[in-house]
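Shown here is one chain on its own, the form predicted on its own, set out as structure tokens.
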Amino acid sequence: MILSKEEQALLNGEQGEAPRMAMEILSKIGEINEAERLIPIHSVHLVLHAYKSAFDAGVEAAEKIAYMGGKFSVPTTIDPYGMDAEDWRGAKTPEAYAVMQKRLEDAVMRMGVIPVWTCTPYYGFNMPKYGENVAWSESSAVAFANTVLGARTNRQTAIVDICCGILGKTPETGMHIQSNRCGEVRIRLEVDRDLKSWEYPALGYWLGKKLGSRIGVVEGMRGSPSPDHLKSLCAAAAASGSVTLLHIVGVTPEARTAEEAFGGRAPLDACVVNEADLLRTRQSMCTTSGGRAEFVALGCPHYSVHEIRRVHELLNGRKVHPQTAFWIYANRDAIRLIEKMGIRQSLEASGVVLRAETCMIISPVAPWGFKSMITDSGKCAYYGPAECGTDIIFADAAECVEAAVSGLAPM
């Protein structure tokens, strides 16, 4: 790569040295990926958020990074808490756990992170601008900065972030360049309708399976899905497959055509998925069904306002089963609303618990003793049963509710 002569300074340590192994690190990640130089990034998402995921090296890492000096020089903010920021304790977080959770809090603050704790920053906290290079982590929000936002970045890792973080740079290589973010997959969408809100991650899941790591171009959608409806389709897409970056044409801003989406090249591959497909997806999502009700589980990615706000209105002020819990998942500015709406309130009312800044998939849920999880969540779906120890049984928000009310999963 080529170096300027101030990278070449931090690089030789002259600025300190967490500098000089951010600088390290990303001119060796740059050497790597056959990168040209460095550029600067307007922000970073973090994925060192969570002990679960983290453990004791990643909390040694991270609290050695900040004792070096390490300051974040652009906006960084981070993935969801690895327990509920509000009530660990009642959340049944061992003791240990959560000491190893507040070291790696603890020294990603002491870099100057902006803690919202969430998967989707884009909801106010952290929202690129079409074109915009930025270096975040999380699969989910990768995909979805790229797919419907056009800002560009790749899927960081751990550690690597924190370099982009403290630099304000990241390598020119993958999405940040503009020929490697033409479409590569034609994918004809023949459902003759608007999607119904389970077949958004039930086709995002779809999609991953089928694309890998590769672009596809979307063909078809009808309607004009709102961001909740994308954002659970990116999610389940970069679950189960890699898929960083998608086009629906007609839909994100870099598909306006089929033609603008391929870039005047021709599609390396075709497929079809029709409400069929759709439907099997949703069965291949599924590993058990029936039973009783054990324990409902939604917002992976976290819900927004909206979708806490839908699951008020079906439930209707009914209570959930005695023996069923029922879970939301959801950012504290998310919860802070929904209390001042009288929603929170209501919804505790009914036996629904908030869980704040973190997920199913990132905190301790085995404690519990749960067999099965039901949820609306693609991304969940793909993870749960290695994450949470659990079957799964993936079904609509409306679905999920009524199991949580009558105690009774769905067949």
Second form
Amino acid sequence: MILSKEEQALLNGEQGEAPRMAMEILSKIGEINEAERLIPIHSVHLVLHAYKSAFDAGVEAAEKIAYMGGKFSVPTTIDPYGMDAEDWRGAKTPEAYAVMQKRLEDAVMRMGVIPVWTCTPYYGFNMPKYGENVAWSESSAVAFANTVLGARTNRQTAIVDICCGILGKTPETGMHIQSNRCGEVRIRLEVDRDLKSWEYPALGYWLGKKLGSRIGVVEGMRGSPSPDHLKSLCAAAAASGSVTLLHIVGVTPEARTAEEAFGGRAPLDACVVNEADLLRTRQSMCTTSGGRAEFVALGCPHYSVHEIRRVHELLNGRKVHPQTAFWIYANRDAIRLIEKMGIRQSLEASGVVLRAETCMIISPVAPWGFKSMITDSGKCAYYGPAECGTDIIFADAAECVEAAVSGLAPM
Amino acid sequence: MKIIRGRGVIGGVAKGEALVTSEPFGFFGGVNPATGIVIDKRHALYGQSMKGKVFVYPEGRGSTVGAAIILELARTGCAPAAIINISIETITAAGGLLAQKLYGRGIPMIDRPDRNPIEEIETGATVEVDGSSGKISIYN
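Condition change, the form predicted on its own to the form predicted in complex with its partner chain:
Once more the chain from above appears, this time first in line as the rest of the complex follows.
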């Protein structure tokens, strides 16, 4: 890799220990990926955010870099907080866990993070434009940035993202290079109507399994999927596979046509997905069915204001079953807005709990002893069994609401 | 003894028993870093330990927080002895690099092998990995 004079000076430690180590790590990562140089980036989104996934090593690493004097030189946002930011005690967060979460928070705050604590930074001011280079972690946001916004980011990873934030640079590799963004696999969606809301995450889950890290070109998507639909699709695809970019013809900015998406190259592979495949995928996402609805969890990725409003409408003043926990995870912006709209108060009167700035996957839910979880999230269906220790029922948001009211899980 | 040659990604030499899977692997939600045991119920290796093993799988997948999990495995002493991939993801390589830089515990890593290690190496075989030269030695 060719380093500029300034970069070489950083590597020699002329600007201090933190930029030196950041440069050392980024140049090695660049070398592994055969990058020729580092390029400037407009923003960073960090994934070292919760003690549950950072563990002691992650907290120690963040502290080490912060105390070396590491400071972010470009706008740097961060994934959800590792526990309910409003009421971690009420969420039964163990005291020792909270201590470590606060140490992690102190370290990233010292480096100058913008504390959005959300997996949907694009619903705020960190919204990159078409063609812009950024360095994001958080697999669902990476897939969204490339697929929906047409921005350019690789799947950065914990701690390397901190190095990108300090230097405001990333190795020029992968998704930053035009010729690497061409479609590889042709996927024909044979569903003769707009997808139902549960079908978006199910399609994402199917795509992740089918594609792994290859770039798919999805043809045949009808209608105009909402950003929330695309968010749930991208999140599921980036969980069940390593999907970084999908070309959804007619949706992805650089895929106005299939020809454009393939960049003049022939597809390496082609496949078809139909209604029956989506139904089978839905079944494969569940590890159980029926029984008592113990825990209904929505908001992975964080629920938007629209999605919370929809739940409010579906609930229509009815009460949550006394034996069921019904939690919605959202970021501070969405919560503030639904408070102003009176929706939060109404949901809480029905027995819904708003969990602030965190989520079921990266905050401790084990203390509640839930044996099963009902969710509308494909990403949560993927990670739930290992990270929450529960069985999973994946269902439509409307079915989740009915389960919460009746206390009975969907079959 | 068989030799496979690949690209050395993270340097150092390690020897151990092979743990081989043809399925991609993601560390977050895939392994408990306090024990090294695979916790992904949907994975073929569910319930097996990667601690001290030469872990052979095609490629990484899933969550980008994976590097932090590899770092924690290094901290707890439950990391694999070495990793062999067909194509290494930055997430995995970064985990190895950070373990070296922050804890001084190298996890040698090799990718782009000249023969398919998933077919050539059996679980339980003794394997030596030289992450600097990219040489994989398989003893039976």
